[in-house]
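Coming up is one lone chain in structure tokens, specifically the form predicted alone.
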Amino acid sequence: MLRRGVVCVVLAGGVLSANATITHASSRATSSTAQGSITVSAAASLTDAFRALAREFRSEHPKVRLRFNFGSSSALVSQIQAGAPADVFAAADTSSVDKLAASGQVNKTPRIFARNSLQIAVKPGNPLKITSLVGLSKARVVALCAKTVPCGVYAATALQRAAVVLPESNVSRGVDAKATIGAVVNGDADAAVVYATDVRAAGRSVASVTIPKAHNVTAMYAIASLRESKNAKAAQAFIDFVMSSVGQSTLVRFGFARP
């Protein structure tokens, strides 16, 4: 069962600590006894929201140092199973967290903390006049997430519901949602099926096309602390913050729906 993270940002082969950009605690700092450092492995689609949430968390837990590791949920599962250090796992689906729970690597019952949906991202101005999943047939290249990662699974379901079959020769695959929408932003694809939050984050670099509810998919995001965590107290403090009114408001601000 799933109920409703900290993050180590892997960029260009390096690790970006949230503490590197969060150098002060606001007047909202509390008497939190949590301290030390934790690593949150989180779905790539959470990057912007979790970075913002980390700043707010830091103001209430000034003695906790956050590291973020963003990537596809399935890749993060493989990393954790291979022994990569992580205290919290936040996935873009429930099955990824279930895999860790089944192997005894989850400390407490996972929690659902946010929801997302899919949209079509196209080039600014929508030059091909794509208005639906069926319209993707007009595209020379359609970017989709890798078949085994949550956004790829969700996209496959949406396409199936719309009775759309895209030739693999016309499909490019991104390692995660950020890379997939990046193909449109960089001009390497005419369209992409990604999370609504990623389309929103891309701003004017893309135009959005709504996918109707009949074909759309609701992505349920799950979070859990990990049994191998060396700082269970701080890990739980972060999860509690994600579930708090402040954390939920931040996620909503970045386009996520409440659980």
Second form
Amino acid sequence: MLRRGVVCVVLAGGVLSANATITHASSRATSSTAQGSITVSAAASLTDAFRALAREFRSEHPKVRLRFNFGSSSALVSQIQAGAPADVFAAADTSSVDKLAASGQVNKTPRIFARNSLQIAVKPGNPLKITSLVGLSKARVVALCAKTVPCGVYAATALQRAAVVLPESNVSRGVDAKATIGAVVNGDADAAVVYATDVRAAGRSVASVTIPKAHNVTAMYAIASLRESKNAKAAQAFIDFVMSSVGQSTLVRFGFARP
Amino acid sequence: MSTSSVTSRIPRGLGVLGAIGAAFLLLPLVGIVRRVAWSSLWQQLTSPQITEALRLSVTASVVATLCALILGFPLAWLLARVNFRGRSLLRALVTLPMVMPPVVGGIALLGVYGRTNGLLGSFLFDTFGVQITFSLTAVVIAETFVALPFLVLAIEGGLRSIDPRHEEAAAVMGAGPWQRMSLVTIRLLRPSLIAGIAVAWARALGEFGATITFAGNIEGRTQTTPLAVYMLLESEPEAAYALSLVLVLVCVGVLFALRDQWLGRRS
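Switching forms now, from the form predicted alone to the form predicted in complex with its partner chain, please provide the structure.
Okay, now the whole complex, with that chain kicking things off.
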């Protein structure tokens, strides 16, 4: 009897998504009626966290297909302004989203969903004994994000606060946070100034050096749904999920701080 | 001389598709020209970041083409003239960088010349303290890597099409191997040599993926023109379009110089 009931629910769920309200015990499903596919344009530093989040989102909203477009927040702004299809925009700063808000391209007020800070990534074992931003002058090549990209702007602020001037001829610019730490992970850059979450995600292929509070920067991550979206319901469902306790604890697991 | 009237009459649908094909290739050029801010063009092209990038690009691509020539000529000779086991396999492998995604080429180069894990790079660094990556040398290596196959193929094709009787005649007249090569073969090879050099140079000039992966993106040191275009697209899009225009004009120049080889001035 019980087994037949489950089969019925599964069948019903397969045919009618509205019937998801008839939940069976193991499902945590909220009454998800969102369906279809959405594109989430997200800051590169969110890559790992959002991929994990997507798996959890899927179990709550099995009918929504998520597509990610990761890149630097500033590049994503240009893409969206140029008409690239996107339903949700998650940026590593607030000003990128504000830019789109100013041109009326986002619905509602953007929400802050996570915080991040900067760290120095060095080669495993820290062969150059870099212990602070000042120590970066010992490096032959320091990887920083491009000047227009949020992590590049943050790094410039931190370096300025520490009164460190790195000659541009020692600085290799990554197109986004992931590319920047990649120069240390895969390449021969001696150090990179990137998000703490990137350093954490890189695991043992780098060593981390903390930047003291006085010099560090708090990156505020903002998220908004886009006016051009053809699937506002699913877009909102994703944003709600990011703000939910499940979404937030996933972000924390990847090293982000709560807003 | 002219095509026969029968073959020049093509099915109508084919003509339409052909015209769409031409428009497909030409419209993006219009797209660049349209976006160029002509009034401030000169000012943009003379900004330090751009002049540095252009200077670097010219230096690196010329050196890379020379390297490709020095290594590619003998290699093409081997492939065209010497019978050895595995020749066709070698030819296939030599052309691999042409079809390989450039960023994969960059990773492959890191595997050889990288300071930490590179086959040769770690030895160079540990014994001499020499680091190749993130330097102009790395840019040249990346560009040579992608340009060399084009040169090899062009020269090899040229060598195969030379009538061996010219060289035999020179030999009969007492010319030694080096003399034969410099007096006869290279002269006959001229068209394919020029074509090969031009394509290789254009390919080196446009190299992006391998460069950014292997040589990084250091302003004034390894940031070549294509990298600068990519970086400027966000901060100063007008400058990016201006610089793109320069690259397109350079390529048009190459085509113009090669019009005899390619643009169908067949006699």
